[in-house]
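A single chain, nothing else alongside it, follows as structure tokens in the form predicted alone.
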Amino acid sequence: MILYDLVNRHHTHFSPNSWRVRMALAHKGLSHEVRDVRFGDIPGLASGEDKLTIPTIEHAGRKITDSWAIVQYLDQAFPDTPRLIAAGAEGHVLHFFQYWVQTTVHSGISHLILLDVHNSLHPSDHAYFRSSREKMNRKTLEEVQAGREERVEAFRKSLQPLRMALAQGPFVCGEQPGYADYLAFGGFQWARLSSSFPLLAQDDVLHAWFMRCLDLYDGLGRKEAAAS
């Protein structure tokens, strides 16, 4: 199995919706080869009309693309390994949280670090970015970013949710780490690897949530240098 992965000037991986799949894969206990990319060599992992994104995967002679395309994917090819998204409506309601962490966690944390996020690429990568960032956000990458401390207490407000769910446990989903706690933990991972910027408050139980993530599967996410 083969993961197309995003990595900056630094060689770091550090695409939110690769996290997703990297934690999946290490849940699963799945082994693969990470074939690094720029954005600049998307385009080319594409044959005839495909259209493919980051991630991807390639495995049995095809290639599976978006995030919970792939967790799908996996479930499907491997039924003996731990499940990730279960059947009915609990893999909705799942669905449904990983449309509130793209809407709230992964924007909010965009509007905070997307100037860092930006600086962190690869020369080759910047014009790409800035063009396609600042058309999304009809401002300029500074302008986005611009007044981040006065703006991170309403971030950190809008995550009271995740803060209630682990109430129930050290996790999200209760006593063991699921997909819901990596569809969560990328957002924190990229603004981690990334950017300088203190998101959380080191007395928060979010951030103790996410340096027990950084520690799962021998400290995969730790292995990836954070930004300085």
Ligand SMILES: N[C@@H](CCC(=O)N[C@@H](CS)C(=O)NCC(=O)O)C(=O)O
Contents of the next structure:
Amino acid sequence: MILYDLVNRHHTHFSPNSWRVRMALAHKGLSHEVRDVRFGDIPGLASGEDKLTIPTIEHAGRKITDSWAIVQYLDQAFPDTPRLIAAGAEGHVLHFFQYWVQTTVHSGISHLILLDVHNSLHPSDHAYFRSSREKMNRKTLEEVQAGREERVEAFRKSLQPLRMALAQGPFVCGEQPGYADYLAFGGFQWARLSSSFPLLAQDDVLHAWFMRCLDLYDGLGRKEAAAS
Ligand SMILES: N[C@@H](CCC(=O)N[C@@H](CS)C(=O)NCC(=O)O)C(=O)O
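Since the one above is the form predicted alone, can you give the form predicted in complex with this ligand too?
Once more the chain from above appears, this time first in line as the rest of the complex follows.
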């Protein structure tokens, strides 16, 4: 199994969507080899018409892209490992949670650290990242990140559903971590690896949960050095 993953100028694997898959692979105990790519390498990974994004895995001669499709594939291809996405309504609700992570967590984080993410990338990725992200945001990266000290409190408030979930147990999924934890973890790990901006207050229950997630699987998440 090969995992194609993005690296920045410090050779750190920072992609939020890849961290979902990295944690899923660890949860299932599946070994894999990591192939490092930069944004500029992504178009070259595709053979044929299909556009690939990161994460992409290669297994049994097939490339599978999109974190949700990858985890569904892992559940099917390795039925003896713990399942992460249930069939039926439970799986649909988990997918809804992914949409919430994408729209509230990832988008909120990107409005606070996007220029830092750019600055942490390899210089060969700077022009592409700046032009694609400025087009998406209709603002310069500097404008996206401006005034973050005043805006961070609103972001922290938007995370209230996560705090409420964590009132039920140490993980979003209860006593043990599950895919909902990995979905949310990916966003905060992206921020930890790309920016030194303090996203969460030290006394926030989310901070304690994030530390617990970093400890999982022999400190897998912690092995990647935080941005300084
Ligand atoms: N829905 C996809 C999103 C993947 C995605 O957008 N990945 C980013 C990196 S984190 C990417 O490959 N971007 C390519 C680009 O911006 O050109 C997933 O969950 O895997």
